[in-house]
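Have a look below at one chain only, the form predicted on its own, in structure tokens format.
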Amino acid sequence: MTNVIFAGVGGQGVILASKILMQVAMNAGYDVKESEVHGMAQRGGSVDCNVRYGEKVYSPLIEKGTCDYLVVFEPLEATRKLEYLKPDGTLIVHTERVNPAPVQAGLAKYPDDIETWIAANITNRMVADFGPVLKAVGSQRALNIVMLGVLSNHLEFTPDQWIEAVKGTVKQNFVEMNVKAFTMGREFTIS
């Protein structure tokens, strides 16, 4: 059983990322279950998706401490989901901040020490600014696909299986850009 959580805010493509992973796993013959939470997502609120795949999956929900891969599109969302990551699980975080409504309204302060805490407490991690990759791809909206590319290095599926799922899931006029985003994410390294 492999457990993956995608977390971010509305508009970052969290749900699409989960749909592509589901398609890759189903195409490979796995049983797949997914659960998503997107309450105030259209207003920039939290969005998260649990994807579980394996020989037989009985529940779509990932229990605390059992997530193999936590893929987070915004740092504050990492703090909300870290309790789900298992001790030897892998955390992948995009460092660009998206201020939640209370911070935008001046009612709260965005925490300054998230990346420091992650570096001190999470062994298997990739914390990076994927902004330069997005610039090279030509779209800020491709973050979800770039991060799938990064995640793909940790999972058993081939690049061709991923690209097939991307092509079958995204709108036809965005296929080329998304394949480029996936490939650049897969090749991304921290210098």
Second form
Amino acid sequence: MTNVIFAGVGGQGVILASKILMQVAMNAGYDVKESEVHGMAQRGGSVDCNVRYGEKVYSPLIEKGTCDYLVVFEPLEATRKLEYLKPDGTLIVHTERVNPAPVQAGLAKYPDDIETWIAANITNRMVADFGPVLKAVGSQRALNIVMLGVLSNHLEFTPDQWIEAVKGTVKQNFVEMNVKAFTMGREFTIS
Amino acid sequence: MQRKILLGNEAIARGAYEAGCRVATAYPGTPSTEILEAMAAAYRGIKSQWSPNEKVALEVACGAAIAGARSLAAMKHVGLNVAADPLFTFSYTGVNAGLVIINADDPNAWSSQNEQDNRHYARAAKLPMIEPSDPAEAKEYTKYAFDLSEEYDRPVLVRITTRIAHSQGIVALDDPKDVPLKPFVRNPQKFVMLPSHARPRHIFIEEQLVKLKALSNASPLNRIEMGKTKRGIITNGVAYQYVKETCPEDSILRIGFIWPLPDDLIRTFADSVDELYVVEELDPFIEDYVRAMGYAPIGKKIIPLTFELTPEIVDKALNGTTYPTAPLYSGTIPPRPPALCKGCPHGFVFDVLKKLDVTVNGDIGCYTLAALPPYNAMHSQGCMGASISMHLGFEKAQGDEMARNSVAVIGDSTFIHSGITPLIDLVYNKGTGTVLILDNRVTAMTGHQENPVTGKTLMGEDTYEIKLEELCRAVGVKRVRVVDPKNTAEFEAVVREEVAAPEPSVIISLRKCILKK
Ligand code: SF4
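So that was the form predicted on its own. Now I'd like the form predicted together with the partner chain, please.
Next comes the full complex, and the chain you just saw is listed first.
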């Protein structure tokens, strides 16, 4: 059983990322389930998707302490979800901040030490600013697919299987851009 | 056979399609909205529509079913409160072609004002209710519900919860059945509920319940999965999945036929295990029933009554197990509550209302978020349309001074849903308050649906666009103003004037939601 959580802020595209992962897993012959967030939380609140695949999947939710890969599109959201990650699980984080409303209103402070804390405490990690990659891809909205590309290095599926799933899931006129985003994410290394 | 990954709500739409459903109705409401959206997008042969509210939606579906077409109405849990009136009496009439009502509960109130457990409605309205545990079953059960409805002459409730509606899974697709339209045969004894007709129908309903109980006992929707006999767990819905996951060795009675409950099967199961447990979300619906049968199951003593269940809650309660986690961040994590979008038209409105420091009777929509910082500018809110009626109540209680320092705030879709009758009440019963209709040209909160003021239907056709201004004037409001809230100075002046005026007034705050395409 493989457990993956995508987490971020409403509007960052966590659902599309999980859809592609589900498609890859199903095409490879696995059972797969997912749980996602709609409605009020999508108005800029914290959102996440749980994806699970394996021989037979029962629960659509991942139990705390059993998530293998935590893929987070915003640093603050990473801190919120750590209780789901297993001790030797892998954390992937995009470091660009999205200030929550209480921070914007000056009622709360955005912690400054998240990245240093992660570096000191989480062994298996890929923490980076994917901004330059998005620039090269030519779309700020491709963050979800870039992150999926990063994740793909850790999973068993071949690049061809991934590309097939990307093509089968995203809108027709965005296929090329998304394939590029995926490939650049997959090839990304911290320089 | 084709297999596809579908959202629970999409799977329900697919089930209806395969069952030969011809008419589908709903009012948007999280977590049920995507059912009708999927219907209109993928199955164009079904006449799908947004109705002004759930009562109307259910009545249209009842009409269509009685007229001979397999029909479906979908709504969230609180929507069924609105539709409770037709629900209880169309239980008496029964159907002609199949009628399926999809009811989506929202444990944890993720996107709702309460977390009521609508299994009670099945019992109260004496209707069969079935409940799937994942998207694949959601499709199968919806399909089956149409046959069940016709065979037993009952509307059938399909209950889902947020974790079924908004979870995806692999669903096997079948071809749609060709179910012919039935004729409508006039039969007032069945379809006109005069007292003299209702009494025999009540006897009929009780007889059907006895038959349905026998069916529930034999139904594959209820099944015993025998494991070790030390512990037996009765469970339903998504909780079944958490039990399967965390207690793989125990014996399980999975209840998919939620009402009537299967007495014989429960007895067989309870008698074959040493310790009996019930794991269910929200109320002790099954537990109380099993207790009344003379057993002493362990349920709400260890399983929370409030919020939704999770695998870790079930694992901890039943096994005492918790898993070690990665190190947890020790700093203070600021919350990220939902908030109005940047540039949202409601933001301009609440900037002014906050400045004027008026009491605000609010309603249901994105604008309810104005109750939170940075606005803190909403002081009451309960259910669809209550802003206007409560506003009148505030005036009746506190008099003119309250009316001169308060407003009711309601969105365009919510106004059409349940705001028109309260506005009539305000005029009829001589209120003098001010109602702000936030007309953003869309039903925004649930994901941007069309409604009667947008001039488009769910199927994407052009239709008559209701003019709110004319509507308000027609019910007797003489002071109706239309203002763009982005013109802050003008907007503020209009609010001041109308609130000061000692007669009923409506301000239509007109500006498109920034996310509306
Ligand atoms: S979706 Fe539209 S109405 Fe809702 S908060 Fe955003 S801009 Fe405002």
